[in-house]
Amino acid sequence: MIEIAIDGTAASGKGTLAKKLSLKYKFPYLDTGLMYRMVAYDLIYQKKKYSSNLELESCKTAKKIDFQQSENIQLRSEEIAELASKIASFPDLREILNSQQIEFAKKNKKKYGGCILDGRDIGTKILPNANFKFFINASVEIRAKRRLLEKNISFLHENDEKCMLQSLIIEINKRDVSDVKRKVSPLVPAEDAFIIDTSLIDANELLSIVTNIIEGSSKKSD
C-alpha cells in the first residue's frame, strides 16, 4: 500500500501535483487545507469569525461538517484563507482535523491500495511513515504571480496589477511567516522529503520529476 505525502507553501504548486497524482495513479486524494478553509467558512457564515472563543466554535463546527462537500463551496477568498491561517494555530482544531485525515489515510489505502494527501504538516504529523514524501516550494513573487492568474482579472491597468501583485506578495509573505512560525506543527520539509523548487518549472514538468521519483525508487510499498 502506497501513501503520498506532499508539503509546501502556498500558491507552490503541491495541489495540482496532488491532483493529477491522484489522475495517474487512482489514488483518491485530499487537500487538508480545504478542510480549514470549510472551517473558516461556516464561521463566517454562521457570523462567529469575531467570537471570543474562536477555537471553541472551530472545533464545534469541525465536528459536524461534511468535508465532501468542499468541491461544492466556493474557498479561494481572502478573507476565507486569512481566517483559516488563524484557526490552523488552533491545537484543538488540529487534533480533530488530523484524526480526520489519518482515518481518510487508513481507509482508503485499504480500499484503493493508495492514498495521497497535501497540506503543511503531512510529511511530518500525519503521515510520518508515508512511502514518499514531497516538499514543493517556489519563490515569493512566483508564487503570487499564479495567484494574480488565478484571480483572471481582465483589462488590469499596469499600475493596478504592480499594486495588487504587491499586495499578493505581502499577503503569501504574512501567511508564510504564520505557517513556520506556529507552535502547533509548523511548516517544515519532512527530513526524508524530495524538496522541489517549482520557480522555473509548470505543472507538468513537475509532474514528470515526481512519478519519475516514485517509479524509479526502490522504496517499497508496505
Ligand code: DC
The other form holds:
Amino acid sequence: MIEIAIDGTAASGKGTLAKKLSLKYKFPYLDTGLMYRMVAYDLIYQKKKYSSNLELESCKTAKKIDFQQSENIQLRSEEIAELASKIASFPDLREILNSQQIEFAKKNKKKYGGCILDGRDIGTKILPNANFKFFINASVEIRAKRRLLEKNISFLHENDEKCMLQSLIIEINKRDVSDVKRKVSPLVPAEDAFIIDTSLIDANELLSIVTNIIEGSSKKSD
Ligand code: DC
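What's the form predicted in complex with 2'-deoxycytidine-5'-monophosphate like, now that we've got the form predicted alone?
Next comes the full complex, this chain leading.
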C-alpha cells in the first residue's frame, strides 16, 4: 500500500501536483490545508474571528464540520488564508484535524491501495512512514505571480498589477513565517523528503520529475 506525502509552501504547486498524482495513480487525495481553511471560513461566518478564546472556538467549530471536500472558491481568499494560518498554530485544533487525516489515509489505503495527502506536516507528523515524501517550494515572487494569475483579473493597469503583486508577496511571506516559526508541527522538510524547487518549472514538468522518482524508486510498497 502506498502513502504519498506532499508538503511545501503556499502556492508552490503542491496542490496541483497532488491532484495530478491522484488522477494518474487513482489514489484519493486530501488537501489538508483546505481543512484549516474550512474551519477559518466557519469562524468568520459565525463572527467568531475575534473571539477572546479562538482556540476553543476553532475546536468546537472543527468538531461540527463535515470535511468531505468540495472546492469552494471563497475558501481561497486571502482573509481565509490568514486566519487558517493563525489557527493552525493551535495544538488542540491540530489534534482534531490530525486524527481525521490519519483516518483518511487508513481508510483509503485499504480501499484503493494508496492515498495522497498534501499540507505542511504530512511527511513529518501525519504519515511519518510514507513511501514517498516530497517538499515543494518556489521563490516568493513566483508564488505571488501564480496566485495573481489564479485570481484571473484581466482588467488591471500595470501599476495596479504591481501593487497587487507586492501585497501578495507580503501576505505570502507573512504566512511562510507563521507556518515555519510555529511551535507545533512547523513547516520543515522531512529528513527523507525529496526537495523540489518549482520556480523554473511548470506543473507538468513537476509531475514528470515526481513520477520518475516514484516509478524509478527501489522502495517497496508494503
Ligand atoms: O495549503 P493552504 O495554503 O491551503 O493552507 C492553509 C493554512 O493551513 C496554511 O497557512 C498552513 C495551514 N496548514 C497546516 O498548518 N498544516 C497542514 N497540514 C495544512 C495546512
